[in-house]
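Only one chain is given next, in structure tokens, and it is the form predicted alone.
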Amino acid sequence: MASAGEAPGGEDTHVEKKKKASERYWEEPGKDGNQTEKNDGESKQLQHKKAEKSRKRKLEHKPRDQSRGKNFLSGKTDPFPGPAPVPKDRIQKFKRKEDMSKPRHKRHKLRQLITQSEDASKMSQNQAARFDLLLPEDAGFLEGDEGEDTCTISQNDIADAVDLASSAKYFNLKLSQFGPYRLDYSKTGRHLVLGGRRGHIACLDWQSKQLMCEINVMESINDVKWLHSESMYAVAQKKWLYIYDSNGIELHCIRKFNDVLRMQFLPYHFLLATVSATSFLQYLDVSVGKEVAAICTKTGRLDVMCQNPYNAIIHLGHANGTVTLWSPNQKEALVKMLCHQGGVRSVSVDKTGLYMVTSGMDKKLKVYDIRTFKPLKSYFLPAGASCLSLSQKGLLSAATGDIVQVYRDVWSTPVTKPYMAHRVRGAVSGLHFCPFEDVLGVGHGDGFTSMLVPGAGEPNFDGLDANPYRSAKQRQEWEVKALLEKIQPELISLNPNKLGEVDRATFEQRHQDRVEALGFDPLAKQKFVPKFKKKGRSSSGAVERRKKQVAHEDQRELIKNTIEQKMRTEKEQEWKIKESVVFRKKSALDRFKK
């Protein structure tokens, strides 16, 4: 008979028996159940730190281009990780604002708002100075040979000299019978559109020779001008101002605008800036069609006029010698210069909106500091200079009777001689350096001479603002940009910058209209009054170590600008000693100083 703890020989019980673990080719046979568990908890722990490994590894993850010394499939590492490093210099130049302080307490978004905007800022400006490497072209200037002059080298030796694309360019229109004649190149520099005193209008591609329209108005011309784009352009006639398209179909006659002898168009603000006969300046908004000001300036016949393209300001010559600066908010002049003896003959302003350049009766031509208004150099023209026009790197061109100089650094050094020198075939009515070229357009009796000026234009043109090379679709897209991004007139002023300021006076009266009424400064700084924690943690003593804290932190604050006020005082007084030591006069006691 079989013990309790045992069941019969061939009997099968209800509890089963403990099957044996079925083995596997990599493991040893004869291995006991044992082994074959403690390698089971061996496995998982294994897999386990696997697991691990490869989380940690996806979390310490980088872009490719942030990893220091990543391993190729060769094996070797990049001896040169992550993106080429860029010039400080270039990133100086393309700098946009100093560093922002942010606040200490509190405010936390305003704290995540400000890095976001600077994070963002160092980017837009290292992406700039990188992309600025790229630019593929260069500016040049004509140089002469040992001991010759560049003035003296004519137009045809340079078109012979050049590139067949270059010397095609260089090209005489003889239009004798309308001149003469005024013109105007489009913000692309692809299209020119010339306008005779006759009446003779004529526009075309001027690249390819390409005639878009030619009509005759049977009235004088006064001036021609493109508007924001190739496909429209105002002309001043005798009595009234009139808008053509390019195929030279009348679109429009204001007949508000009358007598205009000049024009200037704004392109950011959408302006077609007039002065006429009657003394009267105008605006008049192309957008919708509308005059925005009327401008009486009491100052007699207005046939000088220009812009100021880093502010939209007109610069205005008149017969007694003055300059005067005009803005449509405003009825009176912002500024007025006294710059000649005599009339003014010509005004210029230079695309970065630092540098007047005019000429006058008095035969004199003068450079001025508009910044500070006052001259910087004088030069005496035999015959003075009826005509100016400033390029974009900075040549002036001058026109005396049937010649044509260019001059070079005007305002940087003193001038001597002329950089180029050409005679056209009629007195010059009009001068115009075409963007993005070098070359310069000039509009006389005798039709129209097309000038070749090395390192007159910009050599790099922005796609996105100006594009020579645009389709008719790629034009719509940017007519359509620039509409919704139009400035309005009222932003026009002399300075610019000011826009992004606050105005403190304005805040700092409705503020104290705003404490009157409320009966305290809700802006002003509240008493610290700590938080009440639990846990024992806002005892009498813990909260007098955070009241401590807070008020130490602001003095810490008071005391740090102080000394930086101190130390700027200091280092003033030292380099004002030293400018005193330097241009003071040495005596022959100074040998007993210490």
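None of the values given here were measured: they were computed from a predicted structure. Here, rigid core means the biggest group of C-alpha atoms that superpose within 1.5 Å across both forms. Residue numbers count along the first chain shown, from 1. First, how it differs from the form predicted in complex with its partner chain.
Relative to the superposed core, His511 shifts its CA atom by 2 Å or more between the two forms. After superposition on the rigid core, the Cα of Ala383 moves by less than 2 Å between the two forms. Comparing the forms between the two forms, the C-alpha position of Ala84 differs by 2 angstroms or more, with the core used for superposition.
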Second form
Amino acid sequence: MASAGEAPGGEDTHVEKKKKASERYWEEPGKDGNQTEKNDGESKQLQHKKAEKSRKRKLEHKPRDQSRGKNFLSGKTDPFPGPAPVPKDRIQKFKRKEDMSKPRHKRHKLRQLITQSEDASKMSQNQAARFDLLLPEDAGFLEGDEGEDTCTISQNDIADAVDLASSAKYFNLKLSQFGPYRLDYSKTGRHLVLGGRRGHIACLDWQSKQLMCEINVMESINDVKWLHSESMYAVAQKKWLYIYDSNGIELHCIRKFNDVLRMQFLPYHFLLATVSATSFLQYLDVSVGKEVAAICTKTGRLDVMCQNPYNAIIHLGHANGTVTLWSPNQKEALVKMLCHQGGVRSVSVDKTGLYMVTSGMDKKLKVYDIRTFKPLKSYFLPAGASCLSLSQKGLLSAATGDIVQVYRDVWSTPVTKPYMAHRVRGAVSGLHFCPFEDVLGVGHGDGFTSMLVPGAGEPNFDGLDANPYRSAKQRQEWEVKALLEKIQPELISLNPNKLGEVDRATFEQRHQDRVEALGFDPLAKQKFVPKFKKKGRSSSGAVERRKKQVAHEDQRELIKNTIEQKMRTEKEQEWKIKESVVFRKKSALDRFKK
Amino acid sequence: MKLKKSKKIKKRPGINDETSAVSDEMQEEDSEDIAAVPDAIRYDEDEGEEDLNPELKEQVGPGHRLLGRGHRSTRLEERSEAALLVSEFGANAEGDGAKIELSDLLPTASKKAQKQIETLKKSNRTLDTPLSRQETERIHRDVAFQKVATEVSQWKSVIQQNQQAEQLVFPLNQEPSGPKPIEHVVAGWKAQTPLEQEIFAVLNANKQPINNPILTPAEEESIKAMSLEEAKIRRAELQKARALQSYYEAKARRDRKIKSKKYRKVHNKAKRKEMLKQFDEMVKTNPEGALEELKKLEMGRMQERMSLKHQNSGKWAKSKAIMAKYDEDARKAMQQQLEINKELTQKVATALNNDEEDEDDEEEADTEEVLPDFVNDVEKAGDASNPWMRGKLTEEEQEKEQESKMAEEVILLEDEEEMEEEVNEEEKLLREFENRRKQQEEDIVDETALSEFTSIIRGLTQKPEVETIVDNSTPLEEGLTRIQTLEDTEKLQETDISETAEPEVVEIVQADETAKETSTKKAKKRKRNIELKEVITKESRVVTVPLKVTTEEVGEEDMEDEMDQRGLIKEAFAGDDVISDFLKEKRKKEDAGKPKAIDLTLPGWGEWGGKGLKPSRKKRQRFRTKPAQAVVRKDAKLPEVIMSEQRDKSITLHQVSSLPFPFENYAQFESTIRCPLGRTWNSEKTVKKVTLPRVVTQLGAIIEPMGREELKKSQQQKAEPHTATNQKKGPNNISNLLVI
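Since we've got the form predicted alone here, give me the form predicted in complex with its partner chain too.
And the full complex, kicking off with our chain again.
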């Protein structure tokens, strides 16, 4: 389903074929480049001329090179000399930094360093742009017939239209006994864990519908979450936090984490962030099993939570309409923003970390630019959204009661109606888009529904990061590498690029930090303690006298210096005056002066 | 004593012999005489021997230096018998007063040497005293240093290259392994076996192609050659052309040399006339070309008008101006200059030009007529910031467009008038007034249609009739929708598909009273630049869902069961509380962050103290330290956001704390470390390049110091610069030390 274009389109299919054929490496390189050429042919020509000129100049410099590169023994010349060109817009996509201005003075070492780093960055940029060619899959989407709303198309229609493999991804699990379900997909999107409110946990490889384990913990369950891989998951139960493995064996019961209501897992930091009914936000490092931070938010019961995948900041929603942003390094909310008049019901942040979508009790759905903290769009949903989820491609799913709606482009264009809508049996309690698949998982009162949402998932996956098709061996290897590349929790901050900046704190600030860390001031002058002397010479009076000798030494020095300075200047001035009197030319009229 | 000594010395091979040797000898013979004399004195005497013994000097002659210094080791045997005229060299001066000639001392000297001796004899110049040992040594050292320095400085480039190289591979001079490209192999191939050599010799002898098998040199030559006739014709043509050219040049030169002013004047006039004639013809035949010509003329005219060439402002003109009072000619010349200027700046009147001019005139007239309006406008907008001064409030683009349209209309109208040629000035004026009045009326309409924002500024003098829709993209200036009454909320609840066809209408239509209320409130709270309430209660778009909610949510959201009236009311009125709480919190945070004034007054000092007595105001002022200016908060411009001002200390441990060596500023350094190096973000090739080790050594290989060959190689490379980016040249023994 990830590549909707693969679906053999029937006559009355709703699943649209990809409009643009995906790029293949054997096709002409840079189709779009050709288009632009047409647009500004003249400028291109000019550029071409310039390029030719410069090439000529180069050739003059290096005649040997040219002869070596061009002339083959057979007498043929290379029709495409040099490396294949890469389209400019694609290079721009991978741009990491601006070019630096080189120092004007002759600083060979610096110049060399700068040129080297620039070369490296240019090379990486070019290479990345070149290899972008290897990601040919495009996301498809649903397109209705003329006059037909896409939101009226039912799931059954879609499932009928698509290929067998994709249609198998639409299914319902009727689990009415242990009622409303929470769910979570693993990072690769292969595995699904379901947690029923009344204690039912099921792990399954949902694509092959293979059940990995199914248990009942005989306790109420608040949330379930996969840890870094599909071999372990955390369950927030009535009292404590538990960790189970994929066979349903209880690995840990973590008593430090009580009354947990919601959880988020930060995959690159190996941190499990939990929020509890006691208004605590806690971070658990799952690689070493240590609690990294416990922050009392003092905002009451916390049951709205999401993470910003871009910078690993945790967003919490509160009953007073505010959304707060947290990192494990500060006991205070990094940002607190008032989003709704009523309480916040759900929060979600998109993959790129640009947009935050919130829904509140005031039945509004708001879109924020999370970098500037400014509202972008505001929508009024007649029934209000209880759950929100954003897909990798930026589709927003919102649940109102028993209806799941999916919206497209909520931040760029004002939306008036959903892209898709689907009714499930029972109120929705959990929503999740499956990564790398065009599937939306819905947990509700009557079980679980897997919906088809064309265009939801990222079609190109990174095989080294999250490979849906990896074997057990590959997973093990990945685990080791991921652990080696684990990011320390101290690096979590609003701006993830901060690590690349020089710490410009003043000396005072740094000293303050040091004092705080050490518990004492290493630069402070030690107090003078007079030596103990025998024979009655350490009487309190004598001690005081001795202290007095040393007291205010620095001040005394200062005073001494200033006085000396003063004296010197005075003397100089006097001398000057004298000098002027002595050496002044006497005029004849001086005799009359008095 | 002196005499004795002289006898002794005569026996010795050289006068300049070391004194110690002398003293040795002397001690043996003169022991009875000099026993008492201390060593030092004896030494002195020996030093002075040259001066004291002219006799001896004569005997030996000036060539004594040539004999060189004797060596201590070559000690001569002592002779005990007293023989006055016996010399150890076998050179005897015959007779009593005879002298030993130099040539006697060098009986076998070559002719050249003898000549040299002759010249030496002739020259009376005394020799310089030899430099002291220290000085000579210093000179030697200097020379040696320079020599070594030049030698070492040859390595400088090699060292620099190696220091700058991205990678060095040891041992040096490794032949690149692996197969070579075929071109290289073939290009380097030479005939080696006798058979091959023979074949190539034959080929060379017959001028057959060896590398480029297309044409033999002979063939090429034959191709190059032409037939005789053709060559002759061509030559004749060339000759003719050259002759013609020379004639023409001569004529032109003659022409140019004519100095007569009259001739020039006539000439120029004729030229001009002819040009005009041509131009007129061109107008008929080739209008496009004519236009171009016209443009050229215009250009010339423009240039003339721009330049100061004939304006009598040059150096010459100024000098003439001084003379003009007395000199008729000068006056005339100046006059002429001005005339020229006039002539050149005159417009060329042609058929094409005339029309345009007419049009221009018309346009000018138009602009003149329209001008008053523009002028008024400018005056109005004199103070852009003050809406009172403008007379009308913020101008929107639409309005502007309208105005421009209006202006166009006026122009059109007046054009028509002119076409009719019934130019009545009074009528015109009347019309203008009318137009103005119309515009003013429209302005008033526009004013009423202005946004709420402006109405507040105007002090609520006029009734705000209709609230306008403002663009959704600028949230801070948006109109305000607030659910105030129950009916409103119900309305919102009822919104259905039919309503949402025009979603904006719902939000925008409001009771006039509420709008009034809010506006007055806002006017009061105008102190803050952005109002939080506006932001929170901003207009929102209603979204419709095709399906209706059937089930109520259960579980934790139990409270929603009773979401009928009470819930709605709560929802509607919850906002105020939330907002005020938030504002309070924010203010608290702001206050906490502000630096506070410290009061250091001590009551009772310098005045009476006690119960009910306060220190005087003057004193309090004096002892109050002023707070430093508060730093602008990050959220100063975001009313609905509180941002923490705490410094994140945790990351500072991992950050670079000071600027590393060669960098001059932070930006440089930061940009060099901005690109990630890891495999996650880069292609394999890039990673390899970026993480290249600086020095690579082959396991088990002996790394020898760099030899002279390397130097030669690097010099060659310099001579013909090579493109290899990472040259894998090794350093010499010196640079080895420097690099590693």
